[in-house]
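A single chain comes next, written as structure tokens; it is the form predicted alone.
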Amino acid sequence: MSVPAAQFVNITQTFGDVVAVDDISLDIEQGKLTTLLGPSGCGKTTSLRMLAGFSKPTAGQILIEGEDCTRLPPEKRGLGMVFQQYALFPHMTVRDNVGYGLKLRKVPAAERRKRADEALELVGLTAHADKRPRQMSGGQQQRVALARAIAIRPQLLLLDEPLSALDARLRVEMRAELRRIQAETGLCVVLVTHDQDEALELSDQMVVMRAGRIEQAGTPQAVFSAPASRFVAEFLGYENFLTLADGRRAAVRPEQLRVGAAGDPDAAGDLLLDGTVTDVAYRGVDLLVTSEVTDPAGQAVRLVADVRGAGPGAFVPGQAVRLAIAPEHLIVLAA
């Protein structure tokens, strides 16, 4: 079994009385894209900065390729990093920006140019090598920063919210580019993000953090289909929560909630909840139907159903409805 690309071993980071990262342990696999996902203040950026060497942990060890690098400075860790702000040099050409890290490492000029051009080809910017950053769009500047990080051939590529400054369309485009580049290079990438869609689309391994701790880690499919807690479920977009007759808490996705007329029969074994529509939102291809029902524990809850293919008048506020949930679509949450 190969040595992990990086490891956090019982890492804690405190700033005065504030515990930013609280005793986390994590293996980052070779050749995979790992995302650290969570809300602001959850410890994900602090964890990345400790991995990069910009911040020293209060306790614990950081290993890179099995070697203890806890006290090693950033320039000796063999890492590439792309920040939210690209920090390109405005007076340099794109090629010189990409080759800057190689220049610091005293790579000869001919080899520097060759590797810069290879990195620019990888990000699709060969034709822009002689331009200045101000002549580039935001998405292109992001690619220049990515090429600069790749050109040094890092052991690990660290990305700190690299797409958050882009507009929605460019973010989607750059997600696909990041995935392509990671697949083509086989680089181990660690990406910090607060965007669950970004994490789900890009990750091989997704690490959900909360209040300095790892709440859940696994493949996107495993975490999304079986969130370990209500926090993880809510962060990944689950909206519907109810209590079952035995007291367990459960969640259900809006698209898995079926809405019919009151008294409609349904498949054997389905959980049936009678209630009243309180709101309907028409979104073109679907309706979001919010209903107030009594859950199996006798509590009043509001559930949102995503109804595909229904016209604007299919459901109206005040209408009596029956909601049906197939047993396999109920996600039972940890206590």
The other form holds:
Amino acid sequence: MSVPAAQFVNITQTFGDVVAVDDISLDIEQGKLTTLLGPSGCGKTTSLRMLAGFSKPTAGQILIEGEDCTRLPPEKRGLGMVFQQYALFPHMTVRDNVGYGLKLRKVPAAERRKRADEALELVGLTAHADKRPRQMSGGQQQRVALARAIAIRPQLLLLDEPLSALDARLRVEMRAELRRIQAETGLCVVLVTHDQDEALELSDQMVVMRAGRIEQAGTPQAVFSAPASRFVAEFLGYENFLTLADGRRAAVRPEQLRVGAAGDPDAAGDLLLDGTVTDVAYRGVDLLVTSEVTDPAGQAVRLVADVRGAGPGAFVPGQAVRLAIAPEHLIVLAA
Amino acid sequence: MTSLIVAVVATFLGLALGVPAALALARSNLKAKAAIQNVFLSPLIVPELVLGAALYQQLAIPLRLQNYLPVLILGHTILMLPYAVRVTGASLANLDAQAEEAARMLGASPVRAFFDVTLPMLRPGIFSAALLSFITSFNNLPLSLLLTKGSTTLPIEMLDYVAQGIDPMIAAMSTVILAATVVIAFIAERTVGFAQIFGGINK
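Let me have the form predicted together with the partner chain next, following on from the form predicted alone.
Okay, now the whole complex, with that chain kicking things off.
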């Protein structure tokens, strides 16, 4: 196996009394897209900034291509970075923005222009090369930032919540764009995000962080289908938690909870829970039905079911219901 | 003419001291930050006449100066500091700090990133601070009042004229100064915008 593009080796970062990153070790694989996912304050941005060189870890080592870069300033690392707020240079044209890294590398003007235009072509902004950043929309500015980072042909591209400043529709578009660019360039990318959909869609490797530690790491499919803890499950959209007869905790996604009339017979092996509807919310494509039921451990729990295609009158509060969960949808949590 | 020299030199000195001070204040996380900032802003609070009197007593007289011009310039420079610090500080606060980091990531040393990215981004702020300082200095009366031995500024000259009697020349001078101020204000508005100059209230 080749050397990982970057490695965190027992990295700890403290700010005063606050431990932002607590002894994490992680390999970033070549040519893959690794996502650091978690809520704000989980240490994902701090980790990225240590990889970029903007902050020095309190303990541990950062390796890039197998070499110790822990003490190297950002300008000596040769990495590309895209920031949340674009961070373009307002006094330069788009082409000069993209070419700035090459100018610093003393690439001759003609070659610089060619490579800047190539990078702009990659992000579909060839026609805007002579504009100023403020003449462009947010989505376009973020693409310029991406082109600027790619133009230096970095060993590693760091993306710090690059899509969070964009509106919802543009965000989804830009995800597809990012996937295409990564596939075309074969770049190794580290993406920091708090958006689980973004992480699931884009990652080859997904690292869920919590309070400065890595809670779980793996492919999106592996993490999604078997969240290691309640925290990870909640973060990935598992809204329902219950205790099984043997005392273990389990999670169920709303769309995998089936709601039927009380006493409904169901497929063998399903876990059946009887209770009463407490709330119904109609949302067009689906109906959110909240029910209070007794779980196998005998405790009252409130579970939300997402019923696709049901009309607003399909269930009413106070109605007695039986919830059914197929065994494969009952995710038993380790913690 | 004296007015012009004083205004230009004081503006220059005010910026030379005020801009680095604003930068240092914005970047440091000293505990005394607020106190230092207040020191720089204090000339706005102290009555100018008091400042003028102090300079007169403590510098002009003990040094037995024949021409008070250096003291006059010093006084105006002190008066310019709040503008330089405040206006530059305001544009620094609006500044996208990530732009400098972006330059670092692209291979720029901290010094290079400052000159290539931060300074050009601050230019409108510094420019408006200069204009504002210049006008303030050029029109200043109370501070200059006691410090004009050997070299008189325009407002003092005009005051003398008015004291001696109404003369059409005063009206003419006033018109010229007013027109010049309007032109400068117009330039400032077109290049930077007033909202930005007066503390950057709304982008």
